[in-house]
Amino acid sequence: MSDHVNIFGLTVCNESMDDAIQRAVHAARSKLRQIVFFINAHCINIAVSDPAYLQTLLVADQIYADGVGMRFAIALCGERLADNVNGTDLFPRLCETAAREGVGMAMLGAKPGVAGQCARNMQNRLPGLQFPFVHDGYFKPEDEASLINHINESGAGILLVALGVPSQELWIARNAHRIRTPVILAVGGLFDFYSGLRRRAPWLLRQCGLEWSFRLAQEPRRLFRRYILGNPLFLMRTFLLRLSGKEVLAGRVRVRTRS
């Protein structure tokens, strides 16, 4: 099993959830820059039609494959994932380690009040956990500089950005040079789940790789294109990648190599 897997023009880090958490917390304590993205089938579909987004993904120091679609694509190319390292499952365990190691966490994103409720819920579970900066994702472009100053002044070691795909990755890439927080993670709708705003799929559905179907049932209008149209499109691209031995992405053909 390789430490890294090259697929769809991206280098995916192949390690356990525990290793991913330890890597992030160590980087935070050592003040080492680490940008972390979690890439699923939807991200790949966007990258195919948006070369700028693909280039944005390449700024990450660590990319993890998120979800059954990416696991299937990687398996079809002859590799095996050590773990399903995704932001939603990583978050509570990251909080445990951060609390134990004295690493503060900043939160940016979601609707007003959601990030704050998420922070309070996690602090009730982990009294030593610190969130020195919490802000929703509704801010004006002219307020961005002030917002980043507050993040920097908070002294947080880890910044969680929950602005949705592709906005969160684009925002991080555009502003990383101004942010002094060592570790930055793009975490999607994570705050919604841990604030109690939205339910996660039951454990059995998650284990079967069907969490997407539960989310679709909750938000059918918003997620119809992503799952009902997007999933078959991603599968088609995966089979093309396997049959041709090449990567077709953003209008270009690339020879696929193994790590």
Ligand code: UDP
The other form holds:
Amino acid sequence: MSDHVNIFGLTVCNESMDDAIQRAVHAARSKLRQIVFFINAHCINIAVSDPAYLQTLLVADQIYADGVGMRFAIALCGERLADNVNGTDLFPRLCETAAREGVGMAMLGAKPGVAGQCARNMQNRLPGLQFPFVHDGYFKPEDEASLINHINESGAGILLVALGVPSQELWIARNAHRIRTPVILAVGGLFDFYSGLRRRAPWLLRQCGLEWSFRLAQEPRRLFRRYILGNPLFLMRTFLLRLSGKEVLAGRVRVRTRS
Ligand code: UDP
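What's the form predicted in complex with the ligand like, now that we've got the form predicted alone?
Below: every chain and molecule of the assembly, starting with the one above.
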């Protein structure tokens, strides 16, 4: 099994959830910059039609393949993923390690009150856990500089950015140079889940790779394009990739290379 997989123009890190957590916490403690993105089929669909977003994804130090779509695409190209390293499953385990190692976490994103509730829920489970900065994701552009100052002053070792795809990756790429928090993760809707605002799909659906169908049932209008149109499109792109042995990405044809 390779420790990296090249697919759709991106280099995906192929390691276990435990290794991903250790890597992030070690970087936080050592003050080493690490930008982490979890890339799913929806991200790939956006990257194919938007070269600027694809360039943004390339700023990541670690990219993990998130979800059944990416697992399938990688398998079709002859590689096997060690684990399903996604932000939502990683978060509680990252919190455990961060609490044990004394690494504070900053949270930016979700509707007002949601990140705070998520932080309180995690602190009830893990009393040593510190969230020195918590803010919602509906701020004005003119407040951004002051928010970043507060993040920097918080002394957090890890910043979780939950603004949704693609805003969170674009926000991180635009602002990383002025953020002093060493480790920055783009984590999607996970504050909604761990605050209790939204229910996650039952375990069995998640095991069958059908978490997306549960999310679609909860928010059909918002997620119709993403899943009903996006999933077949992603599958088509995956089969094209397999058939051609090449990547068609952002209008360019690239020869697929393996590490
Ligand atoms: N969000 C935000 N600011 C915005 C738009 C969205 O903080 O301007 C939050 C939203 O409240 C939700 C998360 O970003 O908590 C996006 O959730 P979604 O389930 O869409 O995540 P994705 O699947 O895109 O990663």
